[in-house]
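A lone chain, given as structure tokens: the form predicted alone.
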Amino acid sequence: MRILVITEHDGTTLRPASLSCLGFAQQAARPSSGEVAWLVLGQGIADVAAAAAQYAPVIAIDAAGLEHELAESYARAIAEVVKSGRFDLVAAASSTFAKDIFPRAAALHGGAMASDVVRHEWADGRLLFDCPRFAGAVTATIALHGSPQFVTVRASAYPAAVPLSQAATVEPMELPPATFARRARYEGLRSKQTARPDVAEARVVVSGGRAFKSAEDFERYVGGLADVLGAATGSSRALVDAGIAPNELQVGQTGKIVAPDLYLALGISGAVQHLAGMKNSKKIAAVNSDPDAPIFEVADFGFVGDVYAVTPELIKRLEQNGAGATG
């Protein structure tokens, strides 16, 4: 089996979720003594390609038409590489990047795709994939028919790949200019700049819910606690809908799926849609004024109280104890 992993990067470094996806690919290829390779796309990607080669062989496409991550051009580039390389399985980390681009690439090859894979196994000579459904209430085991197959993988489900003892090869590849033609136009990116870790990749996440009444309160309490812990900040959908927290912080079924070592839920009731995004965290601690809040059913540690009173005291205690960066 030949497996191609689509690399997600910020222009200079690999995203940790992609390393976990590569870990999945290596596990999936092992029973059949298969081959695994990276695909690095973008413009000015020499440093990223070199970093990726520390883990697996790299196919690199460096083109002006890939300067921005637009679905039309990226999907066609992926499809061309998959076709020319005769890959059997194509994988990417479950992320906003993959949600935008990957289904289009799969459709160009017939649409055999599974999303949010959390486990796989070989049975009767074929790969089976476990994928959560209905907000994580059930897990479906899926067999894809046809080739190539496309899957997105939850980073929290697989350990990151480890570096090779010696760097692998980087193979530059050129595609016809028509591959990068598109009807969409890149206008710009609006995102709040922060020094905190990405919520989808952090080891510790502090999330705020409906209990917070303003953006200032969210930053003071949720952000303040996150900074003491070196953690990422997250949010429930209620705060995003109210304009209190930015969309990129939303955790849940319609937001980001996270599974940190520690998830701190402040003023979050625990609706099923939110639980779907964080219930696989290794440890969950919750603060809520309602003792019957559903969040306490999944929490390892719970405190019944007002977040406006509890959070400052928690920050104070952590600062006194010299809490270090754990994000």
Given for the second form:
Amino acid sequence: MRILVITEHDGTTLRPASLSCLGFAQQAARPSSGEVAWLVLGQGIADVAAAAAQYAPVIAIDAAGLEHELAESYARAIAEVVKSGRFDLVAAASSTFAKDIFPRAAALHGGAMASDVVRHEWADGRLLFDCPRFAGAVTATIALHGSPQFVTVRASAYPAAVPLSQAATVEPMELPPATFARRARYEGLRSKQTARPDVAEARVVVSGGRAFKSAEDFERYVGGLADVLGAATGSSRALVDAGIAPNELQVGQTGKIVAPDLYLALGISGAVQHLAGMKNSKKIAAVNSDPDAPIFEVADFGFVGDVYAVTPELIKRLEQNGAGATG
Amino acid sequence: MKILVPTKRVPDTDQKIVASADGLRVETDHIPHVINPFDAIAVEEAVRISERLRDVEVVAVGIGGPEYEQPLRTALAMGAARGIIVQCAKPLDPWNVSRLLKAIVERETPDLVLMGKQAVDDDANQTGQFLAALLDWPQATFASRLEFIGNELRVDRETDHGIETLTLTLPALVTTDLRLNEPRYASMAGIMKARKKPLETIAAGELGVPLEPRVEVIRYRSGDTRRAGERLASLDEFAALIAQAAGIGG
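Right, the form predicted alone is done, so what does the form predicted together with the partner chain look like?
All chains and molecules follow, beginning with the one already shown.
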């Protein structure tokens, strides 16, 4: 079996989720002594390709037409590489990047695709995938019909790949100009700059919910506690809808799916859609004024109280605890 | 301008969803069904465009059995001009849904296909992108804002790294995210009007699209449930547990 993993990067570094996806591919390839390669796409990607080669052989497509991550050109480029390299399985970590581009690439190869794979197994010569459905209330074990098969993989479900003792090769590849044709134009990206870790990648996440009444309060309490713990900040849907927290912080069924070592939920009631995004965290801690809030049903430890009163006390105690922010 | 809005009928996911004891299906028969919430956002956005611009026709589409009339009437009551039910007895995977929708798009030749980014039952997030690829149309997924500028469509997209803006030439396909709008409740007048709006039924077989199953479900199981842990009375103890789990201090 030949497996191709699509890297996600910011132009200079690989995103950690891609390493977990490579970990999945290596596990999936092992029983059939399969081969795993990865594909780095973009413009000016020499550094990323070199970094990726520390883990597996790289196919690199460096083209002006790939300057922005637009679905039309990226999907065609992926489809071309899959075809010419005769890959059987194509994988990428679940993210808005992959969710946008991957199904489009899969459709160019017949539409055999599984989303958000959290586990796989070989059974009777077939690779089966576990995919959460209904916001994780049900998990379906599925087989895909057709080849090649495309899967997005939940990074938190797989350990990151380890570097090779010696770097693998980087094979540059050129594609015909028609590959990059598109009728969508990139206009720009607006994001809140933050010194805190990315919520999808952080070891500790402090998340705020409806209890917080303003962006200032969110920053002061949720952000303040996050900084003491060296944590990322996250948010429930309610705060994003209310314009109190930026959308890229949303954790849940339709936001980011996270599984940090510690998820600390402040003033989050625990709707099933939110739980879908964080219930696989190693430890969950919750503060809520409502003792019957569903968040307590999944929390390893909880404290009943008003977040406006409890959070400053927690910050004080955790600062005294010694470590402080580690950056 | 014509806007086509494909919709899916799904179990209301505010209800408790479990796998059957034999693992062969999901127990949804007793659960009320609704238009997939993301598709309702797409219907709402299409109707708002039709209220803002002249000569916009909104066509809602559903694939399923006769039970599909009710959710499609809801879309008509919200303001869609007419509906199309593609009759198909068995549930389809996203690949086959997108192939049937392609046939509908070829019949209807809309300028814009607007649909939910994912259905809350299978959570696949594939159908819109499949359809855009099959049509070779530009796409903008996870839209939180739409604006027509001349003959182009400017779309804000919610990504992991912030709000990205794209401009698409038409025809185009857009999938909707949560914050695009808040769907209206159909008014009584809307519901009355919807009863008289045209609702066409087409047998899936008439579309000349042989089905190609791609997803075979081997089994379902209900999700792992976490057990509730400890409720602490002492803030000192609570803080100590947090410090320990976060790996800071003692």
